[in-house]
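Take a look at this one chain, the form predicted on its own, written out in structure tokens.
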Amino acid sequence: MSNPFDLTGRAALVTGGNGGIGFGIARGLAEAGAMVAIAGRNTAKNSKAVAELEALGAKAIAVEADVSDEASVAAMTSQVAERFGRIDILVANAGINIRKPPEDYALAEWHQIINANLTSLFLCANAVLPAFRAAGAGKIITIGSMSSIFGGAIIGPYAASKGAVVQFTRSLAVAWAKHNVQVNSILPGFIDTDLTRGGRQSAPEMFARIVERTPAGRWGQPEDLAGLAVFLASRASDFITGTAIPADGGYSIQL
């Protein structure tokens, strides 16, 4: 029996894949045999990510894109499909956060977060569907958050967007099952990335409490999400859809 986790010959598009969680997932997909397209707006980070994937022996490209802009997303998916000849996997990872109390957000900041985290998923998912339908199958992995489950005083718009990501994941899973497309969400716990290090430095006591509450006793690393992503991107998960799976070292299960 062939390896159900083998992604050889498959093409993956990872938005926000040039660093942090996105790159950890991109690396895992590449190690499983996939061709990987990194989508991001930082040219230098894109180039570095592609070089690291190529050093693993993977076929990799970078595409500069604004995933909250419909025309940019259309151009991105067209370029990936042209370079790889197909798109089999979408990892909708791109996102931002702005931390402040709810009453201090400007309306423009609200829209910025919602567009980057939620509208981008809507646009990217719809953009890859034609390629999935042509192939007769497809996999979408969305990236939620612990804030898909919990609230937080200074992450209102972010939490709203990440809760909606999970609900939209479920809706896509139901709508596109007829196209043999599986759609699942990963809910990362507290992961050590460039984006979270600033918060850890500014509020060390709060982040120490996170470790105390986490049964694994540590922060996660981007590579901790790779195995789950490979599973959800492979035929090993063909009968799993509409799920939201925490990858949090047990944070969400401990009182």
Ligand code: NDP
Second form
Amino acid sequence: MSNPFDLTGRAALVTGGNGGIGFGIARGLAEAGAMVAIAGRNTAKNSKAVAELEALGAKAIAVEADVSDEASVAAMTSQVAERFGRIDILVANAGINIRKPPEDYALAEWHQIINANLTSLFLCANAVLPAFRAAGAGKIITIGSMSSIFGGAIIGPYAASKGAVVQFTRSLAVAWAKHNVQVNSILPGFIDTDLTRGGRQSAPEMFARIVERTPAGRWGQPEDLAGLAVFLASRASDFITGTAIPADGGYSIQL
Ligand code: NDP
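Same protein, different state: after the form predicted on its own, show the form predicted together with the ligand.
Up next: the whole complex, starting with the chain shown before.
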């Protein structure tokens, strides 16, 4: 029997795949056999990530794109479809955070976070649907957070966006089951990336508490997300949709 996790011949688009969690996932998908397109705004980071994926023997491309911009998302998706001839997997991973008390955000900052983390999912999911419908199947993996479950004093707009990512994931899963599209969310725990490095410096006591509270007793690394992403991208998960699965070293199940 063939390996149910094998992604040979599949084409994946990973937004924010040029670093951090996105790169960890892109690498996992490539190692499982997929062709991988990574999308990000920074061309230097894009080129470096593609070179690393190619060094693994993977077919990889980079697309410069801003996922909060409708025209940019449309151009990104058509470039990937053209270069690979198909799109089977979307990992809607790109995201940002700005940390401060709720009363200190400018409205523009609120919109910036919601657009990058949530509107981007709306845009990217709708942009890949035609390719999925043409193929008769598709997989979408969204990236939530511990803040999809918990609130935090200096992450209000981020937590609002990540809670909504999970609810939109469920709605997409219900709506597109008839197209044989499965839509699931990964809720990463605390992962060592550029995104969290700044916060660790500005609120060290909060970040020390995180390790104390995590049963695994450590921060996660980007590669800790790869196995779950491969599972959710593969036919092994064809009867699984609308879920939000923590990959958090146990953070969310300890009192
Ligand atoms: P990084 O800052 O390391 O990576 C973020 C990625 O998103 C970069 O590749 C960046 O590329 C890309 N990106 C950001 N904004 C845009 C945009 N508008 N258009 C295109 N690409 C964009 O962060 P992480 O790897 O930590 O975060 C990845 C995801 O995981 C995010 O959704 C984050 O919320 C989530 N997450 C992270 C956790 C953690 O502990 N690290 C915990 C829970 C969730 P570029 O700058 O080139 O555009």
